[in-house]
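Below sits a lone chain in structure tokens, taken as the form predicted on its own.
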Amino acid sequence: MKSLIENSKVLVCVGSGGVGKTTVASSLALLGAQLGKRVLVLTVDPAQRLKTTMGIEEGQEAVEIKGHQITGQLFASVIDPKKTFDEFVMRASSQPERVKKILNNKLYVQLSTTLSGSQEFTALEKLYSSFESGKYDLIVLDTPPTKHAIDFLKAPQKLAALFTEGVAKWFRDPKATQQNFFLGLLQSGTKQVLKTLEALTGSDFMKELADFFQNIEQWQGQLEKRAGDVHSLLVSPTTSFVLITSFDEAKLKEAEYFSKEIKQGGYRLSALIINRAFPFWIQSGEQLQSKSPKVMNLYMQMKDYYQKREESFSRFSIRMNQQAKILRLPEMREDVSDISGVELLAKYIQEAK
């Protein structure tokens, strides 16, 4: 992991909820700083718990950690997606009275923060534009939790799609989208996208697409280049991904279909790490010599139940073929919940063979 760590510029965590994903990505942020990189976390974790985890106040953005041993620099950021969805149209549009039209349509508001995909794309733009602003060293971005790896990569084209020239033409006069969108595409299965749409922006909703799809023309061209450019940072040889899983065998039958989807993708999966794989006391049976023949038993059952893991998790092995460096990390004896419990993972990682 040192050497991966060294050699990449963006670390991709992936994997579904639940897992330690938020946990993981900011160990493997902070052993980049001890390694004396600038690095910066990116999380869009629902739950926020990155914001726990390193301290961050409800509202701040890109914070400075120290201590911990680091010797570069660290900083953690809970990605806004409404606000990075509004940066993204500022930037892109060269005319401000349309920008400020944009940022208060009532669909624009639906699009950039309930849409499907919204909120992958918004997480992708800001790792993109954070890589950009050449600030950082190493950014680690912990995604959302997903069920295909795939959905979350393509976000950005599936949202540029949305935005292209030929649907937008449908839209820009009022009279033609009823007479000609509606008698040409209801059949299509876009009549329900519209009736939600229309539920979520009201009885105005004709006058508010109209009005959307005017108003986008100074952008939806940088939406479509970015989302080329966000697709070859995540290709490029710098960047790689770190699939994060648990022990069970749905959770390793999961691992085994995402890491297929990635390099399907033609992303460079270089790490899979299981999290939580056993526990501390395993390793420490000896220990329990002098304790009651119940505590014995039970230690011995629970070193059994632990020991036909092992089992599994070989025969998970040979099916992944070495498809990236499996890596198994101890079940903590607290839960990570501070700096200090993601310090004490991050020395793990490090050590993991």
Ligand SMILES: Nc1ncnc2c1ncn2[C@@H]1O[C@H](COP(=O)(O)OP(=O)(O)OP(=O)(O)O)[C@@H](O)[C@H]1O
Contents of the next structure:
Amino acid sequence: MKSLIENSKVLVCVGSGGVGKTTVASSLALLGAQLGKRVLVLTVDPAQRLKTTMGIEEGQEAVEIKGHQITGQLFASVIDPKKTFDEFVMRASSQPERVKKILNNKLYVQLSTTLSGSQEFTALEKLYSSFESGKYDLIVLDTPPTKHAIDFLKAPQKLAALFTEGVAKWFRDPKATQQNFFLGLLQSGTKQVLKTLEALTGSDFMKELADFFQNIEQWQGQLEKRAGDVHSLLVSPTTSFVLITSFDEAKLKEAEYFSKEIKQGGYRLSALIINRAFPFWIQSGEQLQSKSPKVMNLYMQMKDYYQKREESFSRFSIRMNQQAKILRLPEMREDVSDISGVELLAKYIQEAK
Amino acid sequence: MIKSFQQEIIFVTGKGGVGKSAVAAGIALKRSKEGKKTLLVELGYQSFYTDYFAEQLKAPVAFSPVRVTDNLDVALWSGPECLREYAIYLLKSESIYKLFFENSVSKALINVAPALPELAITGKITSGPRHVGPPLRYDVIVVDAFATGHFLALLKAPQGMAEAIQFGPMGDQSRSIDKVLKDSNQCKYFIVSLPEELPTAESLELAEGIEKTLGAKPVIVMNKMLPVEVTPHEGASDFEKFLTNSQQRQNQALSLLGGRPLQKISFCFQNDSWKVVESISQEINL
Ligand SMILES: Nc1ncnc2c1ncn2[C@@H]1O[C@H](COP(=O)(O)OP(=O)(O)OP(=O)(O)O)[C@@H](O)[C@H]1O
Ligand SMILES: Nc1ncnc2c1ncn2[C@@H]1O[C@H](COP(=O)(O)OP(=O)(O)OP(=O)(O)O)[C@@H](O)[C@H]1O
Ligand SMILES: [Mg+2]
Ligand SMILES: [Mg+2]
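Form predicted together with the ligand, following the form predicted on its own:
Complete assembly follows, chain above in first position.
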């Protein structure tokens, strides 16, 4: 793990919901700072207590975290999707009066906060602008909770498809296209589509939609450029992906599928972290002698359960260890909800075989 | 016999990885064993249950329901597919639909148009009581829904749309969907949680979010509870210390809940997924 941290400029932590992306990202960042680097960790929606103990808040600029055997520097920041998206819109717009219009569009409000890849987009946007600033040796990116890790990588494409597929053209001022015969033809075709859509949704909705697309059309150039820049950063040799997964058959299978997708996308998957893989007591190898038959029974059941998992893990690691370095982290005794928990986990990451 | 039957709609949500899919399946299995025709629905583009129920299923899970066991079917619904079905139902013609929607431009639009997929999904889920769209002949629909934030977005979409769009079919549909979601005789909400401090705090936040959005009172399901009581004693083994510690954490988490409706599900130490689901179905109270 040490060499991975030393040789990377960007680490992207991906995985399905709740597996420990935020926790592991923070620990990797701390490790980097302990190795003397200037590190920034960009977190998405961390637990309130983690925020409090690290002293960070949504939308704030990066805050420096002190102490903890840090020989470099550690900065942390929480990504505020709404704010990042709004900022992007403001930068991408050439006309200020349009900015106001779009920020007030009801559909925009929905899009920018909750839907269809905007969180993913803003995480990448924030990553890129932090990278561009040149202030950090290493940036660790935590990613939003997606059902599937790969949604994260597809989101910007989905957003960009809006432009490349020319949806915005539909809603463009019709006069602009009249000079061109073919465009005119297309226009009359799309009119039918719009009429059908209007029959399904109503004119009120269509008005908002048209307004929305007319206003965002001007982002096209910026968005495409940004998507291109972000892509080059993500496939660069100094960027690595860390896939985090929990430990059961279903999730391991999912992890196998993710790693394939990550590789197919041309990204570098360097480590696969199986989080909360086993409880501490299983390692001690003691033979329990308890007077309580209930405790004894539970012990046997659990031992057997983890034994079977061990077997499925062996099969998994035989299939996977060509793909990436595999690390297993223990189930901690406490929630990792503050900096001391992060420190402890960092220690396990460093020591993990 | 014409009887206005009351379809029961059960939503299961919670933080990522806490056991939503397993609990949703357990609830569905319980209802099916009571003799109710039950549909278990997963949302999105990729099926989880295809692998999870590999032993039971004869075909991969798809938009059209496939059989898991007696009285229990499972289906996978994505936004665009729900929208497609709804559009064909309204247009009464598949070919018109194809003409207008099966091109890359329309597809791109449907994929990103704000709130459209969310509306289509909630529309389909509530299509029974609203008598809109192709009939869903089930007594019970159990939805293995999105995780926390995304779930709230799903619930808020109809209300948000209803407010944004005053007139036209879109506004009307949105209002009728919202009404069903808010009807506590019709829809029930379960939040799966783990008996640990942080997940519990998050579940409470979600419960408040659901209450605020819908006025519904969700039930919190504490999943993976460790069953045995131990008393701390001298010379306790690592395992016993682990149990004592887990128990303390569990009790602490439970104490955060106050007087909220609560269900407990034990950790089932089986690596076979069907056994886990069966054990949940026996424990859960509906
Ligand atoms: N190794 C571990 N041992 C014990 N608890 C852990 C461990 N790793 C993470 N946790 C706990 O698991 C929970 C989920 O972790 P975390 O928030 O990092 O996941 P996430 O993948 O970022 O979730 P989301 O997808 O919701 O953003 C937290 O309560 C955290 O404290
Ligand atoms: N009560 C239980 N006892 C034992 N194992 C359980 C229990 N509940 C769930 N599991 C197991 O835990 C794992 C995670 O559960 P599940 O996939 O249902 O979580 P989820 O919340 O749906 O995850 P995701 O957010 O990724 O969709 C599964 O392997 C499941 O079989
Ligand atoms: Mg997180
Ligand atoms: Mg699930």
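Residue numbers count along the first chain shown, from 1. Superpose the two forms; the largest set of C-alphas matching within 1.5 Å is the rigid core. Keep in mind it's a predicted model, so treat the numbers as computed, not measured.
Put the two forms on the same core and the Cα of Asp304 is off by 2 Å or more between the two forms.
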